[in-house]
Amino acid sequence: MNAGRLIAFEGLDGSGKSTQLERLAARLRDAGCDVVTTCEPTTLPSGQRIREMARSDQPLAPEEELRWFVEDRRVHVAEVIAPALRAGQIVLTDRYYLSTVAYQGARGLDYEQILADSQEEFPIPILVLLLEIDPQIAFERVHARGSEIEGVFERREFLSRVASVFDALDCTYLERVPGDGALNQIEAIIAERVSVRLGLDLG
């Protein structure tokens, strides 16, 4: 799985994940590069039924909330990420395990050894870009943006304790960016820290 490389947008909802995601997939693309463009949870039936927990208002306990995620990720993986990578291409993915590190260590799991866990069974990117903004603007876009709202996620207080957990975690692969900028602005900060990475001009 060394062959290609993997870059995953994580940060709370409504920080800009997905439109910051399909502008890099764009510029990668235009530099020839070949890119697969995914998210978690999944669209395959194991991240259908997250979806669908989430918008019911009815949480699971947070144990079997890390197990149904842990087990959308291994068929995400096996699937998707691990074919891709060997093939050589560049996969970006909207959340990936930071996610679950953040949500669910805000329940009250162990974050560090979800952290750990995740680290030890999941390919690790290259590099994660964190879009931080305060979680109060967070939940007042999700709120303007006129989809369902996620109840069991999509909650001011909820999001806030996301956020602190964010804010801990120390990994060498992670980058922060301020997501509270202009898109464009945010856009061209994103392209510098992948630049870097990969070696590529993406200016």
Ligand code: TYD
Contents of the next structure:
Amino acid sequence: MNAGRLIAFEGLDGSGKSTQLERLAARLRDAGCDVVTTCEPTTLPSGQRIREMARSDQPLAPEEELRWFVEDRRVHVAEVIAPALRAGQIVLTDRYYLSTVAYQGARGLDYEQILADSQEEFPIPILVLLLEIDPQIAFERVHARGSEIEGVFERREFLSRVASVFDALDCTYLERVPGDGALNQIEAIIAERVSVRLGLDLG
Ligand code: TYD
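Starting from the form predicted on its own above, please write out the structure of the form predicted together with thymidine-5'-diphosphate.
The next block holds the full complex; its first chain is the one shown before.
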């Protein structure tokens, strides 16, 4: 499928993806683009059960967890992403298959296999913006949000392993953005990268 207008944000929990996604959406809309914003895990039933699982203290086996995320993505692509792309909209998603590669890879699964399978099955984004922050900072930010429960995906050591998989990735559509600068600076870097990939001028 032509996924020329699909852009994903990736990074550790607390890396600022959601904020930057909203800022990019606003810039694109100001430039006259028709933009859809979405996220994974989704807000659909398949995503809600993942959130519940993540908050519980009984993690699934990695293979089962992988199945849940892939299933949620199948629904997401079928019901949200593919129709929007067909309609010519620009889709910005907060997390996509590189999250599965990094997080379920960090749980011990073969991340290269997950990447190959994902690229085979799902629309490949024109650009993935990976917001890079130190895992220690990610851990502190997540806990500063006041979440009382330390979810299975948010433990300090686990986040370091996730970061290592992200570090190892080398995809033509993946661009790394320093996530620890001022919000306006990060926003400007992202606008510049998107302008180049989409052939727009987001000033
Ligand atoms: P997150 O983006 O933090 O959702 P929210 O902040 O809206 O609750 O995602 C929840 C967790 O799910 C996050 O720690 C990363 C993890 N995750 C995976 O392990 N694999 C995946 O494929 C995806 C999409 C997310």
